[in-house]
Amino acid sequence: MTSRASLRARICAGRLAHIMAAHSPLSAILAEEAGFDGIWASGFELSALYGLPDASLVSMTRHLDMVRSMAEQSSLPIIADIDTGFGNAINVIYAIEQYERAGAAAVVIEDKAFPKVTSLLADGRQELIRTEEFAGKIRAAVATRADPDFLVIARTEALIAGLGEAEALKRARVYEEAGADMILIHSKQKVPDEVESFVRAWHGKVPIVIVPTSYPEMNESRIRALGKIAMVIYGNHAIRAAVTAMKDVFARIRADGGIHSIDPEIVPVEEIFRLQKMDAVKANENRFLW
């Protein structure tokens, strides 16, 4: 079974999919080893990796290259965060062709205007395009995919933009009618109340995706109690964990005047060799080099 088929089967079976963000092939490998069900190829994390704001500055080519590299190193299904689809419906057609060829199992497209600003920024510009225009993007994506197991996930930012639950539900219904396989509802509230309210009010046939970055108390038991959520994305925890660890280690080295104290506390270089599959290199050297 392909990674796409396995993801779709999991969703159809009602088994909650836990998806971890990644910004590199290495972080994708670590997510798989930790037991996650899929990888979120995060635009936010990739932007941060390059030291750039999450404001449509990373090109499709850069993001696509990273998705392709992740797919080469991990067998997990990859959900590609393609922001607004890199333009209008014509751009979406091209994007779907490319991401499907690169090995993605799904894409998430959001109904913001291009260029976007990251959703969780305080007082950030949050402009949405017309519902009908975004529905056209979803129809284009669904019509373009070659593999019927490839998921098209419509993300509405109506709650992020402060437009309220009624607008979010209206948009979600239109996107479902346009052919979306799932609806991602996003919120920047510090408690999960408005997301839970949306989920309870949702009577569509397709399941819901959430990203509980701002409301971390939304754990698995609380998600399952709602009964309509099929996927939870941990949207930026890989890059935040990496920054936390590097800041701590770098500060310790400077404070200690060397690596003597920190070295026993970090993974040995042999663990990096393992992640790089250096044993395979050695085996091939013994087999093929004279």
Second form
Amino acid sequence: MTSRASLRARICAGRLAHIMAAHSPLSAILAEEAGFDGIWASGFELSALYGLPDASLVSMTRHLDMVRSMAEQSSLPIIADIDTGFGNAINVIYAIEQYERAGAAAVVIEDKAFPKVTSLLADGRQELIRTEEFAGKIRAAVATRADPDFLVIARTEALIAGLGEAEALKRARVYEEAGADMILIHSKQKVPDEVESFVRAWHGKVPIVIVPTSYPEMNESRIRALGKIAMVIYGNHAIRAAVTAMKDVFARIRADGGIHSIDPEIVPVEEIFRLQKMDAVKANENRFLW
Ligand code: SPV
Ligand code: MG
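With the form predicted alone done, generate the form predicted together with sulfopyruvate in the same format.
So here's everything in the complex, that chain up top.
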């Protein structure tokens, strides 16, 4: 079974898919080793990796290149965060062709206007496009995919934009009608109430995706108890873990005046060799370097 087919089968069987953000092939490898079911090719993480705000500044080709590089190193399905789809329905058509070819298993397209601004910012400028226009983008994505197992996930930012639950539900219904395989509902409230209320009120046929970054108390047992949610995305925990670890280690080296005390506390270089598959190089040296 392809990673796309296995992701779709998991979703259809109602088994919650646990998806970890990644910003590099190395973080994708670590997410796979940790037992996640898929990789979130996060626009936020990749923007941060380049030291840029998540505001449509990282180009499609840069993001695509990262998806391709992750797909080379991980067998997990990749859910590509394609933001607004890089423009209108015509841009979406091109994006779907490219992302499918690059090895993504799914795309998430959001109903914000291009250029977008990151969702979790306290006073972010959140502008949505017309419901019908976004439905056209979803129809374009569905009509373009070559593999029927490639998932098209419609993300509504209605709650993020402060438009309320009725508008979020109305948009989600239209996006389902347009052919979306799943609906991602995003919220920046510090508690799960808003998302829980949306999920209870959702009576569509397609399942829901959530990104509980701002309401971390919504753990997996609460998600299962609520039902209807088929995918949970841990949206920025790879880059935040990396920043936490680098800050700590860099500060310790400066404070200690050297690497002597930190050395036993960080992974040895042999662990990096393992992640790089250096053993294959050694084996091939023995076979072919005569
Ligand atoms: C991302 O990780 O790029 C997302 C999730 O889209 S969020 O940043 O929370 O909007
Ligand atoms: Mg994003």
